[in-house]
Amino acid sequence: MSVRAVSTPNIALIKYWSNRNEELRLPAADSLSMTLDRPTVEVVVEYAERFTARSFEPDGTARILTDKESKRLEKHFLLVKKYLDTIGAAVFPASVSLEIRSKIPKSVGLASSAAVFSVLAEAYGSFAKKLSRRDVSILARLGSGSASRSVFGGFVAMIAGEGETIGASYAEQVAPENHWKLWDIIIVPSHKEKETGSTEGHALARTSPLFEARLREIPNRQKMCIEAIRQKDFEKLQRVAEEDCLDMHAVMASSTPSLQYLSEETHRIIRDVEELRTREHLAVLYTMDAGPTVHLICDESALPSVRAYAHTQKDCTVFEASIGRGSHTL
């Protein structure tokens, strides 16, 4: 029996940084993303006797995955065996092969683990049967925290929940794919892999001094996004996400020792849309994961503008996405 699956990543409004179980990715707070439609990450998955993963680049050409990919892959599939286990699911493969086929470049800021883990937990799913969208989403979190929220289309919320139990977070979907159509203009200025991955960056958090102030204002901020979405308000959304992105960047460059993600390109970006979008008067927000990457979320009102500013950039390259349907076999 073979699974084949698709995911693509998803963009944080709400910033996931921390985790309050770094073993099992239990977040620090809640966090809220929107579901992108591209680039996707297709895997097949098969019965196999011994644990294998093969992967492939954007290109189609095979990459040899690092000693580090492969332990993450596997203890990814022990963890979603050992909950699967905890919720009495049905039988589950020994062991499997995988076939990843990414269509995202690493390390980017184009959240690639996020597609990663949501497509193996859908392929994974899939053996189980019968599991609810909030059990395939736990099972993705097991991976990559926000993998989570890939699990669902359109705007979707990552519940920190509460105590140390494996299934104790998981995503749930604000609002779906066709109730607000925006999109995301991601320039990406820099190819250069970061130094300091995000799993790596989550657990240096709690070393900065803001990072407990910044909790204390997560809900708050979360329920503001929630709010705007689903009013379609994009003025508030405009608001909240910037100031939640620039604060959880202040948080890693006043970690120890400091993360500087943010390029002096990136900077570069945001001080030129900010003009753009005051001179043209433009539904156009900025947000940067952990990378120079900048993703410019705008409606369909200013996405000419956008599109043609990004394309203006010298040396960087332009993604083009809208909000997708979240993780699905095929």
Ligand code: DP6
Given for the second form:
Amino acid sequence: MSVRAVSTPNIALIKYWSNRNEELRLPAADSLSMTLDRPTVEVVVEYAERFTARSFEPDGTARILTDKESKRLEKHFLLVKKYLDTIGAAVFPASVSLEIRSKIPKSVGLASSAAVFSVLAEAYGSFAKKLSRRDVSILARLGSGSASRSVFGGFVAMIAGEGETIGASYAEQVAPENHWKLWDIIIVPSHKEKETGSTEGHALARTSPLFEARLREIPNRQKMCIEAIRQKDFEKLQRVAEEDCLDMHAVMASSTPSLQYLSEETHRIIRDVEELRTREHLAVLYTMDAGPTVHLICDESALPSVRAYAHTQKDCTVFEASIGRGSHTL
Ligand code: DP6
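Next, report the structure of the form predicted together with the named molecule; the form predicted on its own has already been given.
Then the entire complex follows, led off by the chain already shown.
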């Protein structure tokens, strides 16, 4: 038996940064994102005697997985089996072979882990008996926290929950993809800062003196963000998303060791965008994850100006996505 599935990344509006349990990726707080409609990652999962994983670049050439990547994929598979056993849903092969085809261009600076682990959760889930979407989001979370949110389309909340059980934290949809047609114009500055991966970064968040205050703020921000989405109030969304993004980067920068993900270029683009939206009254907001890449989220009326601005940036790669439907089998 083999299963094919597809998924995409998501962009967080309220950021996930720190876990209460690193092993199970149980987040310290809620978060919220918009699922993108591209670029896609596809997988084929087949029954196999032993676990193997092969990965392919957008041009179809084989991509050699590092030891760390292979181990992470296998560990995820074992945690998935454990959870399915716990809920009595396991009609599952002893092991599997994976074929992962990513359309995420290397130069785009979009983390592929959300798309990869949500698509694997989708495929694994279809081997099991009657899984809910919530269960699939839990399977995705076991590989990458943010992957949980790519299981749903549209706007998606990650519920931190309480306790230390595998199923304690999951994602749920706030509004479907046809609720509000927003875009993400992604500007990747050529100058790449040295990066610490998110998994290592999450573990450092608690060393920041700003971390506790951030935890206290998130419930209110999450609530405001959900309201802004339901009411399609872009100004409200912009205020809360930018505040939370800058707050996360302040936590990152003040942790030990300090994580400086933003570059001079990032700050210049932010200033330009603030000026542009005041001048042209545009519904556009900026947000950045663990890297210098700037995501400009905008509505359809702002799209031509935001797109034009992005394409005038020298030495930057520009990538466009809109709101998507989340992971699904093919
Ligand atoms: C800054 O989900 O990539 O993008 O569970 O270690 O894979 P792992 O972490 P990951 O963390 C995402 C961090 C972020 C914010 C976000 O997407 O909410």
